[in-house]
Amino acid sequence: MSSGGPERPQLVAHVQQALSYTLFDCKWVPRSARLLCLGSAARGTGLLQLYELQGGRLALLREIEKAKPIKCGTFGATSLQQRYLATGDFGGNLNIWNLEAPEIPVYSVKGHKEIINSIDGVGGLGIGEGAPEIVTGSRDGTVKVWDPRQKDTPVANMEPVQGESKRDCWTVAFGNAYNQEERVVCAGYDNGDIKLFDLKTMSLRWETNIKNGVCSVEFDRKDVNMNKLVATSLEGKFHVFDMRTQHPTKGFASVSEKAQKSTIWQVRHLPQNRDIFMTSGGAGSLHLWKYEYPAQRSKKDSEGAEMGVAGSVSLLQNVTLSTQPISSLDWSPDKKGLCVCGAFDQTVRVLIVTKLNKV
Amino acid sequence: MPVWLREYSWRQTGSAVYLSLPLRGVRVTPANIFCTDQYLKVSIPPFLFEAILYAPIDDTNSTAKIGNGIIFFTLYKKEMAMWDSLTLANANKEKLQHLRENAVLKAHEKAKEETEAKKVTKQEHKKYALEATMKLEEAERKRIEDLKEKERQKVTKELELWKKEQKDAEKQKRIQKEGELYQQLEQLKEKKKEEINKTRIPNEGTSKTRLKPTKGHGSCSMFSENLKEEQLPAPRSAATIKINFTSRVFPTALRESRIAEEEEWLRKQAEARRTVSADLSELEDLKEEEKNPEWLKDKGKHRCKMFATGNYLAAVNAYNLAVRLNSKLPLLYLNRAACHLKLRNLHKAIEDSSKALELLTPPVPDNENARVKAYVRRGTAFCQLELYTEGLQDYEAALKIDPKNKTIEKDAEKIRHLIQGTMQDY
């Protein structure tokens, strides 16, 4: 499964363990060897398993079920202390839960009127400085933002203009969270839109078209200058853009590669080196990637503009694990190489990364 | 005519025969040497020597020597026996004759079966190698295993030091604070009054039960975590983004689009405004503009007219002269199809609905009104000849384009009631 010589990293399945139902996200919780998976059970119903790996195993701690299926989740918006996690289900609602007591949610709203998507979180965990705040995007085209401080309205709204017919949001991410002010949301959406939303000016700052739906976009850190940004998309195609240098026309620089002839729903970036991401694929399989920066990060074009220059991308490993495709992925904040993978067999996947020091 | 070799010397023992025949001047191989039990050959083209055996040999352990000029041969006999002569002396040459081919054949079966022993032991040196291969690949396979095991195992063994690490950092932190909680509970309840009532996740006052280690900062008491909030920023001020999404000649996403079947309804509408028939000599009365099909199409507009104030004929003449034109646009057949519908005149008006039907292939979502109309001029044609089920196909057909429209299902359902009607005379 595995190949390469010696000194490359190698994907080790560390742990399996089958589920009762189709999971949809799985995240670790920080500072901590537990795992949580959201998903949704047959009878229509929204399930959360805390699991904590125990030995060669998964040990399951708690089992908590809700109304309404639930599609992604995010610690990203809570305090170490508090660990509070956000989820976006089926029917639209964004809750906030403390797992310790579950059974009502610390924050609630009715933000979409259709499935959330995709969700995430910036300000908590340490990471990163200003409020907390949490994205969401729906189905019905938008994309908001909220602070859980702030009840019923999100501090954000993206809608499409009035007549416009609608395009579905399949998902979004914080980035440029460098200081209290600054911070930028990107938007991935299915006819290959990619926009960017400025939090501070509330504007448009960028947007381009990919030709194929936008699975997943991931910035590299989510605290710092925005350096990356890897776009992905159906037909096995994904981007990586070089935010360092905005062109006034041309926007940002990327460089594309075709990993698999299928779909690859998720990239991650390694928590501890950013410059390292793994994509998962609707073949069942997943890829290490390492981006190169090139000698000079931006150079003039003939009008003298600053004018971002793509690095190039190398494939570390790959392994397939599935038959079927691998739908979440989350990277160990705390322990570097570990991560989690949940795919629609109804499996969810423990695996370490080896010999990440030596890339 | 061989050259017989008849200088020969032979002499035996009880169980051999010693025969030498001298050569000159031939340089002889083993294939120029023939031996069965019987029977021995030797031929160099053009010399010859042949010799029907006395008594048989064991042609197999017999061995012959070539020499310089000479041959050696040391025949084994069968049978310990002395020989009268080296050849069978009354030997006719039907006998003889006999005698060669049944050696020959001899000679053949011995060849196949050696073939045959041969092909075996092929087989079982080809079976061997292969199971050795398969060994040394088995092993190869399980070392790479067993090394996946090794980084398995370490791994597991890091994780398992890492959680404990982990346990222990916690329980520490946690009496320290359990500690300090006491003391500051005290300072807590004065300094709460104070505070600003803030409409946050209610946390201050439960007491927790799990205190995780914050990112490098030391002792975290309840008091220091609330200045902490205070810093935090107010949420933001509402705001909406407008947006608006890439636009597409059809509004489709890509992985949706049929973009062959569009591109060919595309190129067809060109090719259709380019044609011009030009074989009337009507034409040359018309003029220039008058040829542009694009003002047949505001023509169009004044046959629309011409068509709502009840002046059909003119209407059909006029779509008429433009079909006459311009046979590919669909339109005007369209159109030309209602006229007639309100002139009665419903085969014409059946040829020309299927006519525009045919022209409105390929079917995209773009051509979708126009197809629909089609349909439905046609069923009602059909209808209006009394021929409801065609007529119901066609409205069905419209139906499925455009499932929303609720005339024509009124319709519809009335032409299927009508001929339940009719079936139920029979």
Given for the second form:
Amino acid sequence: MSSGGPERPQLVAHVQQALSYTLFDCKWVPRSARLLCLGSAARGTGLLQLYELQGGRLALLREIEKAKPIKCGTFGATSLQQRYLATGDFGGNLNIWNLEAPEIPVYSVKGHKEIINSIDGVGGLGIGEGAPEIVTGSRDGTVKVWDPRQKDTPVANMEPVQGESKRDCWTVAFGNAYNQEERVVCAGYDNGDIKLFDLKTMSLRWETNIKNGVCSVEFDRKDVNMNKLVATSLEGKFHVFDMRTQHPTKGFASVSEKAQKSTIWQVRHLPQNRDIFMTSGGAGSLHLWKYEYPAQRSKKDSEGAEMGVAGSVSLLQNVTLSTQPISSLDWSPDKKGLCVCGAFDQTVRVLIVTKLNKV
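Output block for the form predicted on its own, input the form predicted together with the partner chain:
Shown below: the chain alone.
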């Protein structure tokens, strides 16, 4: 499949399944061999398909059609007992579904005026301290945090201040949920802005601009004291920020890498090793990376203020699977090296990444 020495991880295509609709997101169902595909049917409705990995094939267990195309989904705010799926759709609706009885959502709110581009959850699945919460980012320029136990109104709403132009929010992620009080949301926008919102103090903690639309942001772990953040962009570049040390004026130290010429649609950290992550690209490729920490992660500047020191990134392996962009990516939380990706060639692929314990 891809080059490299005998000890390097290999990206092996295990199963692929052609679909008859546009796939926007795919997710493993926790504690199972099942996965979900979310997307848009040709007639403009939303589709949710549940598959089970059975040996060398994907068996379709259930197909559910909804009024609006479904853009994104997360299990991050549910319990392992319930495994409810939260989705964002083209109509700006946030819905939570019981997959055993998916006819009517167990929670529903018209969260945004326009499409929900991105969704994340925390406080569920035993990951992250504190209440279960969902964050949504929309084309309407707002980022909203929801508590599924509270109907209709968000617990936080990050929107442009008076006079500031609204930007399309493409990606959102939770982090820093290491105790009952602390929690942050990171959001990336179409103009290259990255904003870090502190939900404890309800304030903007940090912002920067990476000069290209931000397609995907993810912390290496949601439930630890902020460690690293990866942000990917339109021009084939990604940035890794060391989130341990915030300098009063320079912010967080970072290293950037240009993986390819085309857009990097997604980044996903390996659940079992936070220093390994995969990026998916516009040219139908996957790249597997490892982050190496510097000898010292912080130093003092001339004024005596602590500033972070960025590490380096090395490419472990890459493979081209499609001629179309790979727009969604998810690692299995339970089986190390098992991942699923969806591309605009209307195909979902299950991959096995080998030798991850050797890197």
